[in-house]
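In C-alpha cells, the next block holds one chain alone, the form predicted alone.
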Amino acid sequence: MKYFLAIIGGGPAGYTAAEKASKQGKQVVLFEQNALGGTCLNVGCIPTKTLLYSAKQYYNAVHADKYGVKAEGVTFDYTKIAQRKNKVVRKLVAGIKQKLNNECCTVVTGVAEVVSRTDEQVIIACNGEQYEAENLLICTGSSNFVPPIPGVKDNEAVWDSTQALAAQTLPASMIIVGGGVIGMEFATLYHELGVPVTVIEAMPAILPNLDQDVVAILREKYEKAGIRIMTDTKVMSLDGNKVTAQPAEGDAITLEAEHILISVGRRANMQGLEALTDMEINRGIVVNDMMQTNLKNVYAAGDVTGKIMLAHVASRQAEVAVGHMLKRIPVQRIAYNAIPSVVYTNPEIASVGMLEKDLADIPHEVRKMPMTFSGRFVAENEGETGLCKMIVDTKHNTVLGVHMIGNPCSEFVAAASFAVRMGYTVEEFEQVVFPHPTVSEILKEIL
C-alpha cells in the first residue's frame, strides 16, 4: 500500500497530524518507537503536572490553617503518588490510541528510518518492512541535553528529568542544575514534599526567558521558603554526589546532595533521518510557515524544528502541515507572537506576547496591577499578592503582551492570547465580559 502520509514520531505533533489526515480519508502510517504521546505525555508535561498536583494537595493541607482549617498529622505516600502518575499516563495513552483507531490510520511500533526520497515518494523502513508514502512528516521530538561537565557521565547520582519522574521514592536532598522551566517545576515538587533543594543557574536569573518582574516575585517567595537559588553560577565538575560550582564573583564552592538533576535544555532528535542529506538543518529542521522543509514532500513539526518546544505549539504546527498537504486554502500561519507559556510552580506563572526588554524600538506603556484586585484571588490565595503585567503599544493601542504570576493564571492566559493574536485594541478588549467572581477579571481591571 502507498500511503498519503508517513509520520515518524507519535507525540503531540505526530498523533495530531495522524488524526487530522486520517479523518479526511487519507491513508496514514505513524511510526513510534516507544509509546504514543511522546515525551509530553509519557515523560514530560503530564506526569510532571500529576506529581505537582499531589505535592500541591499536601502543601495546601499542611498550610490549611491560613483558611481556618486544621489538618493534623498530614502525611503522604510517594509510592502511591508515583503510581497515580502512571495510571494517569496509561489512561491518556489509551485515549490517543482510541483516537487513531480508524480504518485510515496504521500505527507501527518500532524504530523508523528513512531509506530514500524523491519528490514523488518517501520510503521508510521499520521492523524489517518498507513503507512508501507521498509525504513525510518528521515529528521525532527532542531529548534531554547532557552538558559536557566532568563527572556527569556514568554518574549514578545524576538524574535527568525522565529518571526523576520514574523514581518511586523521594531523594533525601536534591541539587538542580538549570533554573529554567523544568528545573523550577522540579524544585517546586521536591520542596513542597519536604526535600531540601538547591538550584544552580548559569544565567544571571532563573527563568531567563520570562518577564523578570514576575520571576522576581517567585524567586523571593522560594528563597524565603528555604529553596537555595544560585544564579550567575557555573557547575565546573561533579564527583559522585558532590558538585563544584563557580559563582561569577568569589571562590568556588562544593555542594552535596543525594541526587543531582540535570535540566539544562533539550536537543532535536535527528536519528533515522540520515538519508535526507539535502535537508536544511540549523539547531533543528528548518521549515517555512507551512512547516515544509526545503524538500518538497517533507515536513517537520514539534521540537525537532528547534522552535518553541511546547506541546501545544507542536500540535498547531502539525495542523498547519496537514492543512498544507491537503491544499486547504487559506491555511492559517502560526502566530508565534501569541503562543502562551506556563510554568507550573506555586504560584503559577503564565505569559504570552512580547517581553518589555524586547520593545526598545516600539513605543509602549507598561501597566502593572497586583492580582489582589481580583476578589476571587484574595479569597483563594491567602497571603499572596501576585502580579498582572500588560504591555500596550501606545501608537496603535493594542495589547502586545501579558505576564502574570498567581494561581490559577494558567487557566485564563488563553484570554490574553486571543487579545494578542487578534491584535485587540484596549477598547476592544474592554468590551469582553469576564465572569464574576473569577481571577480572570484581572485582565479587565488592568485595562
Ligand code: NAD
Second form
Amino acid sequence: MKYFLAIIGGGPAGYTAAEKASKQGKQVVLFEQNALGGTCLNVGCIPTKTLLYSAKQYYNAVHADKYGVKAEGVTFDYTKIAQRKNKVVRKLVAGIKQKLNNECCTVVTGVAEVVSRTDEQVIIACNGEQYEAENLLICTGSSNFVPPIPGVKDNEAVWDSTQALAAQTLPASMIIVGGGVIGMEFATLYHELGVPVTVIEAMPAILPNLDQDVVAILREKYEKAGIRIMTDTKVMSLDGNKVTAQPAEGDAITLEAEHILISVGRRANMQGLEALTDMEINRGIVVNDMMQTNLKNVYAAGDVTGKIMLAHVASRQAEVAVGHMLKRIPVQRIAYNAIPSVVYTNPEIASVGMLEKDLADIPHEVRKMPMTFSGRFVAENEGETGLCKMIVDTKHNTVLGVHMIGNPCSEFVAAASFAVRMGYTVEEFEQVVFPHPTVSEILKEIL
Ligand code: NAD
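Output the form predicted together with the ligand next; the form predicted alone has already been displayed.
All chains and molecules follow, beginning with the one already shown.
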C-alpha cells in the first residue's frame, strides 16, 4: 500500500499529525521506537508534573500551619510517589493508543530509517519491511545534550533528566548544572522533598530567557528557603561526585553531592535521516511557516526543528503541517508571537509574548501589578508574593506580552495568549468577563 503520510516519531507532534490526517480518511503510518507519547508523556512534562504534584502535597502539608491547619508527623514514600508517576504515564500512553485506533492509522513499533526519497515518494525501512508514502513528517524530537565538560561522560554520579525521573529513591543531595527550565523544575522537586540543592548556572541569571523581574521573585524565595543558586559560574570539570566550578570573579570552588543533574539544553535527534542528504539543517531541521523542509513532500515538526522545544508548539506545528499537506484553505500558520510557556516551579511562572528586553524599537508601556491585588491569590497564597507584568504597544494599544509569577498562573495564561494571538486592544480585552474570585482577574485589574 502507498500511504499518504509516513510519520517518524510518536510524540506530541507525531501522534497529533497521525490523528488529524487519519481522521480525514488519509492512510497514515507512524513509526515509534519506544512508547507512544514521546519525551513529553514518558520522560518529560507528564512524569515531572506528577512528581512535582506529590512534592507540593508534602510541602503544603508541612507548611499547613500558616493556614491554621496542624499536620504533625507528615512523611512521604518516594517509591510510592515514583510508582504513581509510572501509573499516570501508562494511563496517558494508553489514551494516545486509543486516539490512533482507527482504520486509516497504522502504528509500527520499531526504529525507522529513511531509505530513499523522490518528489513523488519516500521509502522508509522498519523491522525489515519497507513502507512507501507520498509525504514524510519528521517528528524525531530531541535528546538531553551532554556537554563536553571533563568527567561528565561515564560518571555514575551524573544524571540527565531521564535518569532523574527513573530513580526509585531520592538522592541525599543534588547539584544541578544548568538553571534553565529543567534545572529549576528539578530544583523545586528535590527541595520540596527536603534534599539539599545547589544550582550552577553559566549565565548571570537563572531562567535567562524569561522576564527577569518575575525570575527575581522566584530566586529570592528559593534562596531564602535554602536552595543555593550560583549564577555567572561555569562548571569546569567533574570528578566522581565532585564538581569544580569557576565563578566570574574569585577562585574556583569544588562542591560535592550524591548526584549531579546535567540540564544544559537538548539537541535535535537526526538518526535515521542520513539518506536525506540535501535536507537543510541548522541546529535542527530548517522549516518554513508551513513546516515544509527544503525537500518537497518532507515536513518536520516538534523539537527536531530546533525552534521552541515545547510540546504544545510541537502539536500545533503538526496541525499546520497536516493542514498544508491537505491543501487546507485558508493556509494556516503558527503564531510564534503568542506561544505560552510555563515553568512549574512553586510559585509557577507563566508567560506569553514579547519580553521587555526585546522591545527597544517598539513604543511600549510596561504595567506591573502584584498578584496580591487578586482576592483569591491572597486567600490561597499565605505569605507569598507574585507579579503580573503586561507589555502594551502604545501605538496600537495592543497587548504584546504578559509575564507572571504566582500560583496558579499556568491555568490562565491561555487567556493572555488569546489576547496576544488575536491582537486585542486593551479596550477589547477589557470587555472580557473573568470569573470572581479567581487569580485570573489580575489580567483585568492590570488593564
Ligand atoms: P534550557 O535551555 O532551558 O536551560 C539550560 C541552561 O543551562 C541555560 O540557562 C544555560 O545558560 C545553562 N548552561 C548551559 N551550559 C552550562 C554549563 N556548562 N554550566 C552551567 N550552566 C549551563 O534547557 P533545559 O532546561 O535543559 O530544557 C531543555 C528544553 O526542554 C527547553 O527548550 C525547555 O523549554 C524544554 N522544557 C520545557 C519545560 C516546560 O515547558 N515546563 C520543562 C522542561 C523542559
